[in-house]
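Just the one chain here, laid out as structure tokens, in the form predicted on its own.
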Amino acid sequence: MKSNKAAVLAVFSLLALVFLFPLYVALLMSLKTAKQTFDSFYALPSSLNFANFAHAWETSKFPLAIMNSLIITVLSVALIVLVSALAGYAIARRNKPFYNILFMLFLSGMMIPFQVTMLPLYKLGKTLHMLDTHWGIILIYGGFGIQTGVLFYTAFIRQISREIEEAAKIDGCTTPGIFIRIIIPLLKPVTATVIVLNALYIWNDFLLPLLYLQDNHYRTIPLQQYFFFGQYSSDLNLAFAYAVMGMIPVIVFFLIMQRFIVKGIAAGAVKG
């Protein structure tokens, strides 16, 4: 027995060094200088040089970038979660057959690659000049976030027992009003499961933005990185120190809400 929990232990470890090596490497090279970069890639610097932050703060219009991505991602997710949670509250509850197709309709889009619809995509943007803008990319954002969470919202509804809802509705309450005083309360778990896996997405997103916001004005934190790398150059240690401080905004909000994310698992486990 303990030799199995030793091998386990042994396993779980080295996953997390696999993990955590990246973030070893980030960390690494943005407290490094050029020189020590070019002298040994992997070794601890010999000093710190805490510069690479304060340059990568200017030069990169951090603040400019963080504001376009926080703007993106919350009314993105806003988004996502209103229509999410209103067309999973009508296709749990109405057993119709426009519903059940409507329902067929939004999990056949998760099965189309974003590839494959990159250059119409961009097309209708361009018709309709979405290009370069914060509600043209939060409407594309929104349209892929809504497929998965009309399957969360739909399944999770489909375990709350109608009898909650008939209770309410001899007490004279309205379904407007049996949505938002009964079902929103009991969605807390998916929402949270909801809100955090959309918020990373589109926070880390890199292509979409990069299709749509070409001007400086809108470029969102992973964008704005990638022009730390030339055609012929690269300055690395900015480009890792402006990583890390990209970093922190989301990993501050993954650790807050985490515990949320294992509540909906649970729920959801124990429901189904």
Partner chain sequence: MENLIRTARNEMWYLLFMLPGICLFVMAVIIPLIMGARYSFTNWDGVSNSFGNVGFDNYVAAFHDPDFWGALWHTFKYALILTVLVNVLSLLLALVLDSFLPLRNLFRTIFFLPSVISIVLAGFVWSYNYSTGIPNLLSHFGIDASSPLGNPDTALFGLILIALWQGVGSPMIIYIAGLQGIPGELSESARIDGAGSWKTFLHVTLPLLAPSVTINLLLVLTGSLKVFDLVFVTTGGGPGFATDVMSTYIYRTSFSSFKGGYGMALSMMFFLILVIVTIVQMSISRRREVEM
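Residue numbers count along the first chain shown, from 1. These numbers were taken from a predicted model, which means no experiment stands behind them. Take the two forms, superpose them, and find the largest set of C-alpha atoms that agree within 1.5 Å; that set is the rigid core. First, how it differs from the form predicted in complex with the partner chain.
Annotation: Cα of Arg219 displaced by less than 2 Å between these two forms, core superposition. Relative to the superposed core, Asn49 undergoes a Cα shift of 2 Å or more between these two forms.
Comparing the forms between these two forms, the C-alpha position of Asn68 differs by less than 2 angstroms, with the core used for superposition.
Got the form predicted on its own; any chance of the form predicted in complex with the partner chain too?
FYI, this one's just the chain on its own, none of its partners or other molecules.
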């Protein structure tokens, strides 16, 4: 049994190295010059040099792209949380056909692949002057995100006992009052789930920004990266420095939020 354990550990360590290998190469490239890469591909650079990073930072509008990604992600996620919590509360507490039909409609919306609504969304965005704006793409992300958001919130609120709400109602509390004072404080765990899942998706999304944010003042990180790679494909060390810079925020977010991400995925599987 003991040797078995060692063998499994060895296999897993090897597998972990395979998983990390592409990232190792990316990091290596970002730290070396073209000449160092040519001399010895896998060796660590003899001296740490961050010139690639500095250069990439300057040439690429990196701070602008980060700001765009942050604004779009934070506001979209806030919108999704607010709107889905409200709708989820109404659906969970009014067990009437009207609300249930809407609930089913939200759920069936999840089956529609984005590609199907891609061209009409572009046309709609053009008509309503939503292209190359922050608010346009935020509203669309809101419309996508509430579909799973409502599902999470409805399932969660249905499990909350109604008795406190009844008591508050007798004391003269209105529906919004109940929602703000009693329900919102109880929603923390499910809100964490909705936040991390949507934040990861929106931060990394490529296709919607490709359609909606063509002006480079509004480009998000993945989109800016795509164009940057195209432009600097001859200077790979520079392109990789940009790639690594783009990875850092999301990896840091992942490491901090890891517990919630794991919980969120598990909760999503059980309820979805």
